[in-house]
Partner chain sequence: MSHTFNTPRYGFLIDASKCIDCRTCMVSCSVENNVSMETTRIWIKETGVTGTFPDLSRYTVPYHCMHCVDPSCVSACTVGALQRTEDGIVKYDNDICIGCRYCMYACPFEVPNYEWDQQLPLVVKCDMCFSRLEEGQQPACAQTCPTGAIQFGKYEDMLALAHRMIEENPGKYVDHIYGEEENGGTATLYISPVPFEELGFPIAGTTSPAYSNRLVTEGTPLVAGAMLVGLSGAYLTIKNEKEEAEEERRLAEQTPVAAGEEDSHAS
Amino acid sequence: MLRKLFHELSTLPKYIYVFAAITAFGLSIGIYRMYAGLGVTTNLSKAFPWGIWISFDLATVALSGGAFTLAALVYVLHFESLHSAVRPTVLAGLLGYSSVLVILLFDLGRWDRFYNVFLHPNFSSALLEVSWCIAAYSSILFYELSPVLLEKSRWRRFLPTIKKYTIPIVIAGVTLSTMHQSSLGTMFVIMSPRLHPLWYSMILPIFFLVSSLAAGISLVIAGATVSYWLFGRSLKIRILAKLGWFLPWILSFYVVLKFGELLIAGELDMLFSSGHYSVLFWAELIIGFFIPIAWFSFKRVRNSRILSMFGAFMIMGGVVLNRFDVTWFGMNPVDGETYSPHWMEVAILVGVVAGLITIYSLVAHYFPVYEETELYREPANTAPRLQEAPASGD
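How about the structure of this chain only, in the form predicted together with the partner chain?
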């Protein structure tokens, strides 16, 4: 039994051990955080009650937007050609959301009572919406992923039932994620006094939703290319190109909305007059929006894995920066107090991200995640073991 386990372990790619070790370290710090409270383990304060964890959560959710974007495209709008991207994206999404849930638990002062979110809901709270939606949506992602996990198991007999309800579940899932992608923005609608006007807006929910579409699509594009390198498996370039085609439209819509809003709010003057806030604002827009709009307008870019990956990373960078701006950098300091994370906050975060990678790799190792993706080449030793998929190269 033990020997079998050891053998099994020895077949795993080596990098997984590294990540597992980082995860273990991060989680042990996490356990210490639960024991010791927030005061000694974080640099959070009255002036900055939220820190890098929340920024991470928001960024992760935005990036995980790929799952719902893709689901909507494939299942609802019948872009069936994108179908093969669904599984890896859903897995990434599920892991993204799970990490958010884990981090949120670390973040809650009274993590021991997290269930009060369900027992004592306050429906005017955006955070309540967010937590309900995320919880529900994670379940849905799990549902969406379940065929992957069940296919080779004794429970495969449930598959037809699961497939039967996929469409309504997906529609619910798309609705839920639209809701929470926007609700994450809604959370800041109440913070007009704290959040710098360059970011503050009544329509933050729309900004968040739109930018999460772009970020999600970018993640699919970039992920496909990365996995092409790592595992030799990926999506057809044609699919990536199709996805890339959406980006300039989404991004332009965002930009128009953003500047329109600033114009209407009479805050255009702040674009250059707000010191480092202006710099951050422009960095976000130029990196994440202006350049990618132009970039993805070229067919040549869309049709190149490497070029579109590059553009996708820029978009993700811009959106992530946007989330950090809204949750952290763009918050006006109180009494001159500022925030930078404690090393333990970072360690926990790194641990969770490492855990994410570990689990992703393990799942990809044991389950037919890439079932429907294309195998391009036999990767060195990181190949998913279950390679019954037809090897149809380009």
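For the form predicted alone instead of the form predicted together with the partner chain, what are the coordinates?
No partner chains or extra molecules come along with it, only the chain itself.
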């Protein structure tokens, strides 16, 4: 039995062992944080009660938006050609939301009383809606992924029942995800004295929702190319092209909305007069919105795995920077006090990200996550040179 176990372990890609070691180190620091408290292990304070962990959470939720976006396109709007992207996207969404819940547990002062959000709800708090929706939507994502986990097990007899209720469950999931994607922006509407006017807006919920649509689709596109690299399977290029077609429209709507809001608020002069805030604002717009709008407008880009992946990473980078700007970089100091993360905060965060990659790789290795995608080559332990898929497979 041990020989079989060692043989099985030897078939895993080598990078999994590296990320597993990083995960173990990060979580060991996390255990110490739970024992010692926030004061010793973080640089959080009354002036900055939220730091890099919350920035990561909001960025991860935005990237995980691919799950509800794709579910809406496939099950509600009947874009059946995109169905092959559902399984890997739902897995990525579930692990993304799970990592958010783990980080939130580390971020709670009294992590041992996390259940109070359910037992003693505060119905006047925006955090209540966010907490409930994230927990409920994570359960729905697990339900959507359950056919993958049960398909080759003795419990597969439950698959007909699960599939029977998939569409109403997915619709409920899309509704919940839409609510909490926008309500994450609602939390910062009350922070007008702290958040710089370049990011503060009464319609922050709409900005968060629209940008999450672009980030989620971009994750699907980038993930399809990475899966080709690591697992030898990927989506057809015409599916990536169809997803890429949506991006310029979504991004353009966001940009028009953003500049229209600044114009109506009379804050256009701040675009070039706010010092490093102006630099951050233009960086997120140029990297994540302006360049990708032009980039994905070309059919040649949408029909290339490498070019579309590059554009997708630009969009994700811009949206991630936006979330960090809103939650951290764009916050005005209080009495001159600033925030920079403690090394333990960073170590825990890196450990959670490494754990996410490790679990995703293991699930994709042992379960039929990519069964509906195209097989271009047998997966290897080392990543080969990335090439375009054969035209016949498209």
